[in-house]
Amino acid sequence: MTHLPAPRRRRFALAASVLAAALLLSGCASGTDPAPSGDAAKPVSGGTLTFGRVAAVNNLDLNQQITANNAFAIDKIFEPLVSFDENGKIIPWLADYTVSDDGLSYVFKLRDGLKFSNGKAVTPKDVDFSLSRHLEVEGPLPLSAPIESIAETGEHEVTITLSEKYTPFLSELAGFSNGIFPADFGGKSEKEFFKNPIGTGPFVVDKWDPNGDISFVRNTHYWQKGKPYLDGLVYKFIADDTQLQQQLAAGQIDAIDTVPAANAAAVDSAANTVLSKTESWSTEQVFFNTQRKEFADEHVRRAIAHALDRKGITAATSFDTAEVANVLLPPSILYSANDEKGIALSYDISAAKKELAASAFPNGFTITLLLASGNSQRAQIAQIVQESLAKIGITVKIEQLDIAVFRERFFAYDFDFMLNSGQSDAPDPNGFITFQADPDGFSKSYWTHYSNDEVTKLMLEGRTTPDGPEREAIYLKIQQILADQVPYIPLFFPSNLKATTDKVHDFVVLPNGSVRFQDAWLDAKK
């Protein structure tokens, strides 16, 4: 069996503060029981867990979605052939697998007795149909591997053959958008199927308001014996992260998807709540729309990068829960160059003024910074960006929009520059780089329209080069070019900050920010 190497891990450079000590001592790492005690350490079945989230689930078509609000509901219903654990290691999931010596053929053997939530067996035909549909649809997270054929080579076996080596194939296959569903949509139309979908995941949709809450019930045919422990799971839509915390503290909900960094210490120290803090595959960034004349000018982008004190922004807004970003790739992603010296443009107001003087806008300009409302951390970052750029003659107007409208605006390239985060769905660097630097991809370099022929060439080489020093050098070069040309400014690598009440156990957070609820259980005594 062949596996991708685990991502190179680096420790967070957390300050030796009381908060950091408290977090470490609390033992809130992913996959650990936050509050084991006596009989409570043994999982029990039953109950419904209510999970507060800041965005509603509005679409369950796994091949057409990209945002976390939908993805982390989709992955409760559908599952891929392979997945990754809480450390980012690729692992067999619905199937075990072998890879041919030439790296072109992948043989997947489905688990014995594997069934969909309707009780029907999962067959190679279902796998072929699901992956072929994804190839046909493409979608925002396309199956980009050069797949030559998908063949049913046994009663429980599928062989996927590539036309050329593709190093990130298994990592790509592990994404939520490659989940398996019944062939021909189980006899329904696509529209009907995705209103009440059938998959192999631990939960099945019970009730769903696309503008509000979605509730699930346990899949009684789930392949992990005895799981999920929960009878039900509710995603409760609460648009403001502060309200999330208040309802958690009051015991009105059992867990929350987002803890504002400013409140992490309070959540951690409260008697009835437990903070979960884990490494993420996310990078908080400033994104430039390079179709705007001001941001088409590389000198302007470099001036802004020099004018922003990333270390200060990280300290002021993350409260020791994040690591300063020097490059695009988080340290938890393979080949991150964050520890390399001299890559990022330094905080230097004098250098910022020189860059602006060399631009087509030496006297500055007025521009609008777009961000979603309801995120207190980004609101604070926006204020700092506004104050920082005023020092070099750039006037920033701040526009906060409801998250749905915010997404509509940047998906339509209707913004000057914005605050947002980049998020990988798998541990291989190809996914992150492709989404943020491919001018021909779905997102057009994360809606920046940035294009660089050398980056594109290196990106393609990175997909076919075997893991090792040569591949690492490719991604180091890409990260250096992006740091020099600044289509976006990585600010910091946030932790996954989530929280539960003390009656929730085995709350397993993955590095992509999703939660594996099949392991979670509720202590009825709390």
Second form
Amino acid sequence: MTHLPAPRRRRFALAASVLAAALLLSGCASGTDPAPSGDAAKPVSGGTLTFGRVAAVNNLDLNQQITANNAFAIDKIFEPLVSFDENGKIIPWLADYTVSDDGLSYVFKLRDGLKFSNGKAVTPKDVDFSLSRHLEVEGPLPLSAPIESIAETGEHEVTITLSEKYTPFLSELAGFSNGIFPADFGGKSEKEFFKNPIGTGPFVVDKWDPNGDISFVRNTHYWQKGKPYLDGLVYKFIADDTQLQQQLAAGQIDAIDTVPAANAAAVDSAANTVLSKTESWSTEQVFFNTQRKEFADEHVRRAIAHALDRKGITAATSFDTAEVANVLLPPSILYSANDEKGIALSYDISAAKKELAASAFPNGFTITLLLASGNSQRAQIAQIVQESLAKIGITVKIEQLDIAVFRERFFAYDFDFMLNSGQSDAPDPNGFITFQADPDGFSKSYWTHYSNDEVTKLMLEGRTTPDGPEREAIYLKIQQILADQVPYIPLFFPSNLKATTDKVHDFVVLPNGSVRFQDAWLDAKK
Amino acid sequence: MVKQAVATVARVTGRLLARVLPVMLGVVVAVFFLLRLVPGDPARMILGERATPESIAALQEQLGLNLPLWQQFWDFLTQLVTQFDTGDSLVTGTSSRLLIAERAPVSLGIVVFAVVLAILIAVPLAVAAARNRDGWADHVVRILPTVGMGMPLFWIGLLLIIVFAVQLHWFPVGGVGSGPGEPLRSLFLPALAVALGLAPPLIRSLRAQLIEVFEADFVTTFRAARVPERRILGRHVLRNAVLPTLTLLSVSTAYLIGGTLVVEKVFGINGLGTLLFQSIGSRDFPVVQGVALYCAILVVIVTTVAGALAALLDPRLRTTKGGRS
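Since the one above is the form predicted on its own, can you give the form predicted in complex with its partner chain too?
What follows is the whole complex; the chain from before opens it.
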């Protein structure tokens, strides 16, 4: 890899996000809204926004959860010391921070007058308690940074010391699992606390049915003055996505969490609904179980990569809502090399045939593609894969299973190859790479069992190298190796597709798929 | 007559218990073990794909999923017998009985509403067809249900939504609204969807019975005596024709419940059906067991009560073993 300049688009995004962050920080006091979606109208307070979602919120324990149904309710209640904006840029949130020159100690200064939703001040003790509990619980989204100590170094100051350099630390800390809550759970038991939690977030739980709806009311002590604009927020559980869309169209609800790609254009063109399409942190992929003798052969994997028309698959199954993937890391993640030319293996049937001829299976073979049922987009991709591979002599059988069984199968490495997606929780590349390329991690390179010493070495280097060209070079190299050896074929980067009625303004969607509702407001006239 | 009624009620209660208990035991055993045969681990579903094996193991232990199967079954059975509860939801920790009790009213509402609508649809149509036998009305009534029966329930539901909710705005698209009268309005379309599936066999059965009774000797006698046609129909013909239809209706209870569970999804109603689908998806064993058990009990009760009603209406059916009672 010699061509290293960062894509221009990303630089622009970075600059824009710094500007947005500056506006956000300075703008809180003056009451101006950063208006990221470009709304010219002035926000008005009041009203309740009803948000339709296909899954219910069933647990609010921030340290035990990872799935979107709960995560995106948890992040309305709890907030971390640092966060990220809609471009994935890390920004100060509950605290401002400085990092020591050796990169080992991080000093966090809490905002003046920062209060919990019960009106009590947030103290360093609360920060220590919250993060220590997370370290203890470990949970599905653990703090992997080598934290040596968390110390209260001032009235409003906390210092976190690492035992060795760990560049993704701030990005990890921005995860919703590192939200701050009162020390000793405010005197309640853990169980009681998470039934009616107290945090610094814009909203407070009002009524909650763990198998149905949850409603929130405004946190009157919220630190962003004047926000949230909404008096209330209701997450309405509607199990069916057709129903979701029809209720939105009829104006029965104000916003919906998911729009199937196939319906995006219809929602966009309808008079009273507005489609929100933003970059996500996920990558739709074909994963190979490299323990299978066919897929242990690198030539076979390369042959398949050459045989799949990723552009065609993206266009046909995402209806122009996704971006074709050339590398593993989505463009919204730091150091993504998606814009670099010539990284991915091109769509080339004769090259595919050549690769297969060079493999131990020159005459092809029969193999099973595993996927979860209930996802029509993946079902479509599976059929295209089947047709494409038939052209080079590989017979694909498609096996669709209910999601619980599907998970059971690949957790046991009991599959040939599968369709699934990878997802990051932070803008730093380390999370994605670690989960998909660490042969010693519990997922064994996302259940592919792929192992490459150079990738492992680079992955470890990437964690300790400070941000800059040197770190970028490391991740470009990793992406290049993965594109050459194809333990998985990144197909496309799906967008976060959501929609609102036209009376909803400043509906800010973050790249992890969550919505920043403190900025949203309702047009009372509509 | 009163004595007979009391005797019937007593006998029905006895029969109910004798039927419910074995059915319950069968359902409990079958559902418990069948669910365990299906692969898929609740802990994994709760924690998601990126959960570490350690956190999954910890949750399994917390949920008691690491215990031997016989012990899990024994715990389940004891809780059922002593507290009449199928246990706490693995996902939310709330009692499954409570979850079911919260959602049962809306589902039962659809069932009852659907029966009423089905009768309101079936009776006039069947009467019209039977009275104009082989006339155009009869042909229409005989052909239409055949078309209706070919359409899947979710499809009928979607059509109703598109026409009456999205286009005409007469009814809400889905959900159960709050406020006076609102639930009734919300449940009309789902109930109608179920009723449209239920009505065709009812019409067919009722029409056949009506024709038979219309041609019976006693009707001819009434007619000869110049008894008004309306009175013959209301007092005598319908009453005689309704019995087999009632039996048919009670046999359809299982269809009704199943249909209700389906339309809940189409109409975005958070009732028992949604709870069941949600719980099956997340392998929330106690809740699935609970819903299955209560639905089974409901079916047994309805069929038994319908049998008793039939007996009250028709003395001939009271003849059980040991001659006339």
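Residue numbers count along the first chain shown, from 1. The model shown is predicted, which means the values in this text are computed figures rather than measured ones. For the two forms, the rigid core is made up of the largest set of C-alpha atoms that agree within 1.5 Å on superposition.
- The chain divides into two rigid parts for the movement between the two forms; Q291 belongs to the part that does not contain A266.
- Rigid-body analysis of C-alpha superpositions between the two forms gives a rotation of the smaller part of 19 degrees.
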